[in-house]
Structures are given as C-alpha cells and as structure tokens.
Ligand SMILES: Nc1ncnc2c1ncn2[C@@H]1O[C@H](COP(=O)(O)OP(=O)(O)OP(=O)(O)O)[C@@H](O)[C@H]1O
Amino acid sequence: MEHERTLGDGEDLVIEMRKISKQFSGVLANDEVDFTLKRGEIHALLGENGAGKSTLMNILYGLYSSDGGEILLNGEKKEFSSPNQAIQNRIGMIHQHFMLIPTLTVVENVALGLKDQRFYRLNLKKVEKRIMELSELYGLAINPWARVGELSVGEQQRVEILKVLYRDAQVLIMDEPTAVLTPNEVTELFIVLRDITKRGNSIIFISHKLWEVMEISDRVTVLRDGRRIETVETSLTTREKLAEMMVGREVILQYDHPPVRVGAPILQLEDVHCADDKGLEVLRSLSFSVCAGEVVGIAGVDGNGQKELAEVVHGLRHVDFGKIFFNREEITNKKPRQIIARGLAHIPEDRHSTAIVMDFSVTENLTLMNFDSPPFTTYGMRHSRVCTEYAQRMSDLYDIRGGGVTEEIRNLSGGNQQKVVIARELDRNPDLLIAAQPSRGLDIGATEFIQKQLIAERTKGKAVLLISTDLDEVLAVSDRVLIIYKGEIMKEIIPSQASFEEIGLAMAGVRD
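Structure for the listed sequence, which is one chain, in the form predicted together with the named molecule:
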C-alpha cells in the first residue's frame, strides 16, 4: 500500500525516508523526520547547528543506525547498516569534515576501498585514467598525483566529489560543502552541481546559508531541534521565511547601527609590508586606520593577506617595512603580550587550533588568559569555585549553551565554542577588537548573536576590525568597508552606498 502511494504521486522519488528517529544519550537528534528526494533535483536540507542534518544523512549513508523509521530507495525498502551498502546502492556522501588522507596522493585517496581492483595488485594507473575522464567531464581540474595535504581546500573538495563520482553515485549527499570555500569556489561548485543533476543524478545539499540555498536548490526541507518543520519549493519561498522556519522566530538580516561619535584613531597602519610563510610579500604598502566607535570591515577573496593582516597587528608576524600604531604608540614588531596588554582582543580565524584548547572545560577556556592572576589565583592557589562562578556568569551573559561550564569544550557546537572565545575576549574590555571570520561555519542564530556583539562593542565606543570573506557579513556589520586585493586596499566603500557589482570588481583586483 505504501508502495502504491509512492508511485501514485506521479513523482520519481529516488529516496524516501519515513519517520526516521535517532537518539544520542539523551538528545533526540532526529524525531520522526520525513524526507524525500526526487530524481534530478537539488534538495537543500536547512537547519541551525545541532538541528540534526548530519545525523539524518549519516543514517541514510549507513554510518549511524536509526532507532525507528524506514528508508526506501527507488520505491523499495532497504536496510542501510553500513556505508558499504550505501555505496553499493549508489549513494555517495561528502562529509562535513573531509574524509581524506593528507599523506596520500589524490589517486590513492580515490582508490581507497574500490571494489574493481584485483586483490594482489593496486592499479593506480587505471584509477588515474578514470579520474581524468571525470575531471574533464565535470570541469574538476586536479593533479591526480599531488599529495592531498598540499592541495587547497577547494581542490580537496574536488577530490571528495571525484571520489563519489568515481563510485558512480546517483545520489550525492553534500554536508555543508561550502562552509570552507571562498565565494569564487562556491560559484564554481554550483556549476558542477548543476552539471551533475543534468545527468539525472540527485543531490542533497546541506547548508545553513540562506542565499546558497535560494540559489542552488529546487526544494528545501527545514529541520529544527531534530524535527522537520516544512518542505517547500524554493521558488515559492523567501530568505526571510526560511530564516524564520529555521530559527523559530523572526530573524533580523539587517542590523541597526545606532549613531555614535567616531573618536580618535585606535589602530593605524602606515605603509605596512610583510611576507607570508613561504617568504612571498603578501601585504604591500597597506595603510588604513580604525577609530573608536566604528567597525571597519576588510572584504576580499580569501588568501589576499587577510590572515597576515590580523597577525601583524597582533605581533605574531614580522613587519618588514612600515609602522603600526595602537592608541598613537608605535607597536611595530612588539611582542603579542605587550600588544595585548595595551588593549587588543583577537578572535582568530581558526578557533580550533589557536583560540581554544579542545580538551579543556568551558571554565578553563574562559579563564585561559588570566587563570594565574587574581581573583582566580591568589598566592599560587587556584580557586576553582571563583572560576566556576565566573564561567557561569559569562555563560549566562553570552548565552553559551551545551552541557554546562564543566563540559569539555570539544563537546559544544561550533557556535557555542565561538561564543566562549568572544566572551573571553570581550570581557577583557579591549580598545580594539579584531574579529577574523567570526561566524564561519556558524548558524544564523549564533551568527546573529556574534554580529550583534561586534556592533555593540562599536556602539560602546570601541574600535572593531572585522576581517571576513563573507560579503554579507561585512556589509551588514561594518560602518566602512575596505576591499583588499593582493595585500593592498583597492577601494573604500560605505555599505549602504555601494553596489554588489562594484564590490565584486574591486575584489577581483579591478581599479576604477
């Protein structure tokens, strides 16, 4: 009977998931979720961090076993108890965190686990040939003999896509494929995705970025707190409506900037030059200033000196030429400690490797900068109760959720980890806040919270330097935007007065 209904709909369903439930030690990650995928469509799965998107797809891929519900493939009921079965049924998944082996070459990564190899001999030439065919067919340029660890993130993703295409998948699950890509790479990826569906394959596209979903998908399913909220045709909805379904309340996509008096310059760069890790000059004659009471945004395609800019201001990278002033005092090539002592706070780009200690608790991470000084430590004795109370207060203030202050920070969602960093940095009451990609990988709720904090700092009369490759973010938060290209400022704009085209050209290095 169920079977008939599927066919009766007159729709060509590749996958039908019915009432899928999954519980993780207390958390109901999926609560009777229904999901269908039509042949040839791109179906977006939208939801905030922790909504249960990855869980649902890991169940489809056979990595997780569901606690209830059933899965139909081409109208037939199937058990997926291991990725092997999913692969055999031509389902491929590109995971949120890449499943690559950096020490191996592209061909080896693709060849791993292939069934068409003879057991006594690994035939990489054969794999290479097919990779080249696919790469040509889909425009996925790649050097098959390159070591994966040496590839850019965009190229690594191509390897992931090739792995799935090589196995001849008819269903591609892509778990937040754009989280780590630059805007250009996203555009390229979208071309590839459209190409894949034109050949009759279907794609499940997980994201929490609204414009991406609006641009690439045919239908959208919104998940919230493990439940399916709605499935809609993309053409019949709007960003605002999707945001509301996702968060469960109205969301502001545009912020107020209460007027403040712009004060004295806090940070000034004069003709700064520096080199990257390979010794190539990445900042060339960079000059600008950030004043008290303003957010200055640095926009640009990733890799144009943004990372190094944050590092030279923080004293983490040597300035080869030029001067940097902080509150009118020169800080060029001073030690990070000295610069921090003058009132710098930094939300670094890569929070996992530089901002937090994954094995430490929330409390320990919150007191990381000053655990050894009063009130946390007096006469060499650490007062854990004082620390806990402080952490509790910060958690309430910054809305840090997930497990309490004694929980190891690795068990928190990305958004909550970032909130810990922000709480710690802002509580030091800095004069200047550098925020590098502060909302990368975070959902709307967390992003909104963090962006509001940046604006609140500026309204309090602090200087904020926002470095982000997310143009929406830079435009929504900044008072002034500087566009960086190859380590130089190409253009300065006021967000409300500039067009996207104008900005896009400057980002590509075109001067007017």
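Mind pulling up the form predicted alone next to the form predicted together with the named molecule we just looked at?
There are no partners or other molecules in what follows, just the one chain.
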C-alpha cells in the first residue's frame, strides 16, 4: 500500500520503548517488549485480546508504571507517573470508550481540565476559536456549541481527537478507535488520521482488525502473549501473515459456504414493535424471515435494537405489536421454555450474565439446560458419572480446554467459555440458532472455530440468525445480511454483491 506522504528518516524516532515489562498477579502482561514510533507515521499495534497491547500503551500514557525497561521521547529518557505528565510531554490517548460528558457542549468538553481555564475566568470564546482553527486544519467539521449527547458516534470521536490536538499532542494513541463506527465513519476517520500525520504528528493505532491495519498503517508491531513477535512494513506483508503472527498458526480468513438448498421459513417476524427497558420504542415494523439452510446476518452499529431483537424471539422481552412465528406456529410472547422446547438455541451476547454460571464447573454448565431430566437425572437422583462422561465427550468434540470438566468455568479463557455455551446449545439439535455477538472479546483462533460452527449448522439445514456489530464477521459468515438502524431494517444485501459504501450508508440510516 502506498501513502501520499513519505515518512521521515529511519532514525527520526519520536518514541522508543525498550524491553518494557509489566506483571499483574504473577502474569506477565508485557515481557521485555520493544516498540518504536517514527515521526509522521501511523504505527499499528496488533494482537489478540490479552496480548498486551493496551497494557503497553497504558504504560506509555502514564496509567501504569512498568516493572522494567525504559521509554525515550525524542531521544530523551522519560518516566510518566500519570496521564497528566504524558499530556505535558505532548502524548495524548483516545480511549475506546469516550471520556465525554453528554450534557456539556463540545467547547465545554474540550475546556475541561485546561490549566488556563478556571471557574472564575472561563474563556470559552478562546476555546471555540481554537476548535474552529483545528477543525479547518484537520477536516474535523463540528459545531462547537452542540451538546455532545446529541452528536453521532463519529462526531463524538472527532471531539475526542480535538481534545487531544487542542493540547498540542505530538503523539496520539488510539485504542480500538473504529469499534463503534459505521464503515463510512471509518473511512472519514482514516482521512483525518492521514491529515494529522502529514503535519508531522505520529499515531499509534491499537487494533485487532486486520483489514484496518492493512488500510491505515505504515508499520505494524504484532504482540502475542505479552511478547513482541515482529515489526513489519505494512506494504511488505499480508493479512494472512499478520493473522499467523497473532495466533502462531495458519488462520482461515475466508470460509467456504457449501451449496445448500434453502428450505421453508423457520423464523418469521411480521411488523414487530417493542420497547426497551426505559419504555422507548426500539423495534419498529420489523419484518423478515430466516429459512432452513441459511445464515441471515443482522448488521448495524451497536444499540440499534439488536439486543431486543434476540430477546423478543427468545421470549425474554414483550412484543407490543406484531407477530413472531417459529416453524409456522405463532410464538409471540410465549415463555422462553416453551420456545426452547420448539427447537430454539440461543448464544446470548453477554455470556457471563446470561449464558453461564461462573461459580459452576464446566460439567454443570454443559448440563444446565436439562440437568433435571434423563439421562442426567432420573427419579430425582442426579447421575454424576453420566454428567461427567457427557461433559468429557462435549469437551473433546468442541475442543474445550482449560483444566478439565470439573474446573470452575470462571478459570477458562473467554474462547473456551464460549465453546461451552455453543456445545450445550448445538447438542440439542435446534431448528433455529440465534448467535448474538458470538465472537465478541475472543481471539482469532476461537473466532475462527465459532464461525465455522455457524456455517456447519447452516450446511446441515438449520436456520441461523447471526446478530453482530462486527461487519467483517457478518459478511464472512452470512448468506444474506439485513442492516438495522433504530430498530428498522434499512436494506437487505448479499455479501458478495454490496460495497462498503452502501452498507455504511444503510448503517447510518440512509435508505435507497
């Protein structure tokens, strides 16, 4: 990939982190990690969850102190004991979850914490003027007097960037900056980031999304298990090579979809309306179907009714208007147990609160749905040996690792916890599988395994409803994709036939 700009000399380093180590409760989060940042570059820090990316950057930003190693800023050794010290040294960090106050305006949010802004002499006009200058300089169009709570997610991110630039940051650390953006907002962000580096600033871009790293970065450093695996020029590598570095083995990034004859509708929603926990309508006139032998993906920015959609199908949330049919039988507002008995399986989006019991063992979680029924229990007597043997078969079949079937599930990794949920749900041979955010928080290896399971269910003739905010996942797994915005279906697409631009527009609420 070629950028319009050229980087400075190879020795023109802004940041040098040498042999940085950090330990938490005996676990090495960073193990003698080296990292460098050149002036005017975008350097991606890539790795799976738990690889040590955020820990390394939190050390640079002064949120953590390192146990070993040193940091050089423009060739001078530095130690930052607080974010305030990092900011004073022109290092800024934009967190994945925005640090903004929704009830305040853009100007007021930017002014918060400024040394020359005291309650008795606030000069918001001065702040406004500088915001407008920065907005024009970097293409960050924003209304300085708009309330942050009324801005789109993409506009809120611009405010975060303006906060950092206002403080004259030379280095910007961006932690998973695209997690809540539409594809079009991601494109706009990348334009802004390139403009920022053209003016001599440098950006550290923390991510686990391979296509983003290939698109935006000049160099990539890959971390795995707290160690630096390699630093490479982006133009000299591929997504496949980066994935292999992240996981330590070859990873499949594109899946085969064996031909399947699509059968009758298993799930049908007709003009469904429902409210959220605050009583506000969150699903509006929702109508679609999922047939046997297909994966239907629901794509959209988080918070547009995805959670409520899964809940109304499962009977966990009341439908205010409209009808839901399962195998042509109406199940609207039926009890969850009745719907499960008809052949529903559900992988919830929050496995810790709604899918597993953290204090239970792997065996207890695998038998959670029918622990009181044969063969696990007869005449009120639980058969421990039968339960253990069943759990062992499931562990072998679904490659569940982490201490054995008697181990408390809290001691397993997130990927293995999710495998327990999938094993339990799929072993019931459901007609319909709802998979809500099935790979959220998981590493590439676990994600690959889970996505293959979804496609396998579809190939066996089952209906799969995939609800995910990870657009890459939806496009890789689904046969059809429905794009949801504020509880309404904006567009239906076939993954191979749609552009990112039209998907992004639909995710932002623009109809054809």
